[in-house]
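Just the one chain here, the form predicted on its own, laid out as structure tokens.
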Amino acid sequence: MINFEFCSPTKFVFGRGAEVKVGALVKQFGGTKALVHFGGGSVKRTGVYDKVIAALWDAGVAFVELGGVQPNPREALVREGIALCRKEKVDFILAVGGGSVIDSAKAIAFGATYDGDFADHAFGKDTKVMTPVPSALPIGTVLTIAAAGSEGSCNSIISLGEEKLKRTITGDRLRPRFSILNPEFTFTLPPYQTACGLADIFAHVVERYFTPTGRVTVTDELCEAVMRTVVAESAAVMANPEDYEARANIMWAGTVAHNNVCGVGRAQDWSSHGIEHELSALYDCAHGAGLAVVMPAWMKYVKDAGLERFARFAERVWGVEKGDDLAAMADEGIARYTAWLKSIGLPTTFAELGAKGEDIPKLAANLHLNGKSLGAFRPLTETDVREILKLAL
């Protein structure tokens, strides 16, 4: 295990009705006037939006609001958001909705109180190393879609100018101050939507999972455990969009896979949301579809690196028996891994996707990696990252 500082302030506050203390919550954590960030209106349709409304008018919390975050959110609608805020005067973001709104609601939360230009902090734009952001009105989430974990980490991915490139900002100023789950605002999730949520928490804790570093044993079991939990409880949410339980569990696994409790004292990965993350940039895919289509060609272009951590994901995981030839046991977990996500319906090629393979150069190159490599099981190269590509068409 290796030398690590783990901080999670966030306050979660989780359950039926849990809404109703979004606005003394708010108030807690200083807020006077807050900014509703939000999607696209299934919030409204749902009457989400109007259970945060009514306890925030019951607290005398002044609020303004802002709709319209896409999937992958876009760097205008952060502008927007940043400009409402200062004229405004808004001194709290409340994010209502999935990762995409949250990460907005993070990226503008940022900009309202930094000099500069909020990109300057994008990893991968302009600055070459993760520079923590400086400063941050305090943030607030009422999740609705279990997927990202951003309720809980600390980082903010954006889609950034016409040269559709996705780049992370993060830092801890960035953690929610607090989050309201209420896994019954998941219950009218359209069947993808839910699918790609489950694939998302599953790489999360991949990415954790398949590390250089040794006797990792406390997170290693917690990264097994997460695991298993989702994959038994997929088929459940699926059967029954309405089961509570399968839900709360999803819920609950979304926010442990990213809040990096799994993560601490091992060297992670990251490649293949850094591989997927210039896909949904390109193709405006959702996130976990995209992971779907990466992360098992990443594992079978990677998977010799380290067979033995293969054959425990296969058999701690999948139930793959026991044997000793590693290889074969990597593949059949590799093997049961792909079946998983077409049983759930997400794609697992570009065909389905509906990405071309004549853009791989394109997609390889836009991570720019000039040289570096990506990731930590096995480094990569950018010939690395084409080949990864041309296994998934």
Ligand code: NZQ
Given for the second form:
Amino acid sequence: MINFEFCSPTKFVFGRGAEVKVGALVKQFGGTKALVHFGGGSVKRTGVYDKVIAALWDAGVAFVELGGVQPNPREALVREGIALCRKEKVDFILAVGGGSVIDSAKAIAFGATYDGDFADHAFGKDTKVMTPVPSALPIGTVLTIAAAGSEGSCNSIISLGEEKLKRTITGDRLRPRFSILNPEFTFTLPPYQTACGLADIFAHVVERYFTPTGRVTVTDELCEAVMRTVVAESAAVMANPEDYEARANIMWAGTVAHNNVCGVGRAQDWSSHGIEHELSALYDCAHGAGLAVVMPAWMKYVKDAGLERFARFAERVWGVEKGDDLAAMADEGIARYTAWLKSIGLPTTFAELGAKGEDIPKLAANLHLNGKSLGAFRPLTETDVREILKLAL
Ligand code: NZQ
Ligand code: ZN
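Write the structure block of the form predicted in complex with the ligand for the protein whose form predicted on its own appears above.
Below is the whole assembly, all chains and molecules, this chain first.
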């Protein structure tokens, strides 16, 4: 086990009706005037917005609002939010929605306190503000989709400019002070968005599970439990979107998968995420769908770097019978993972995603590796990335 620091200061308020506490929570964490940030309208259609606003009124919290966050959130709305926060002297950001809304809220929270351009940090141009972010307004979330894990994570992923690149802003100051998780709020998700969320949650554990560091047993066992839970509950939730217990287990799995409790003590990979972010930046596809295309291909390409780990994944997550032929076990585990992704209705090839083979060189180049490698399980060059994407055609 390698040395680590683990900071997960978010207060999670979980369950039916939890949103009634939102106003009191904003006040508890020092907010007097909030920016209520939301997406393209789902929260208004489902009634979540009205419940949140009522709770803010009840607690006497002043607020302004900014909707319109698109999936794969854009830099332009972040800038609008930063300007609004400064003009209105906002001291708290409340995100009501999914990962895109929360990430946009986090970027606004950073940018509103930063004496410079927030995107310089994401591009790494400004050496004064390299990781982690030096400051941010406090953030709270009301989560409406179990997927990105942004409700407990230290990251914000923003699509930048005309270049169609996705970049990460990071730092413990971006971790929400509180997150309200009411599984009932996810009943209204369309099946495809539910499936994208399941794939993303699973992928967050995979990125941490496939590691070159040996014998981090607690973390391994936690990872396996979360992956098995996601797969086990997926059938129930796809069959009945209003299965509260399935939604509840998936929602908590989504948080645990990405607040890093499943990642400490070892090197993590993250190459599939790095590759996928360029897909969702270029094609504006759902992040979870992009992962369903990239991750099986990544597994096929890197498996020989750690057949024992892949065999363990096959046995403990997918129930593959233990045998002497580790390569056969690994292949069967990857096949069952891919079959699961298909079974919940996700694309697993470029063609099914609507991506184009001729864009592969551009997608790989957009990672801007500049001679550096990507990932830890099996460090990848730009050439490796192109080969992985070819396996996904
Ligand atoms: O925009 P609205 O109208 O709200 O609709 C959304 C959106 O169209 C809809 N939706 C959300 N909750 C709903 C609902 N529709 C009906 N009922 C509900 N309860 O779902 C669509 C997708 O929402 P989005 O927020 O984009 O989904 P997700 O949570 O998957 O977030 C994806 C973003 O998170 C980033 C991804 O790159 C992507 O940009 N990620 C952020 C991470 C982080 N901050 O730590 C880590 C992840 O790996 C990921 O990269
Ligand atoms: Zn993800």
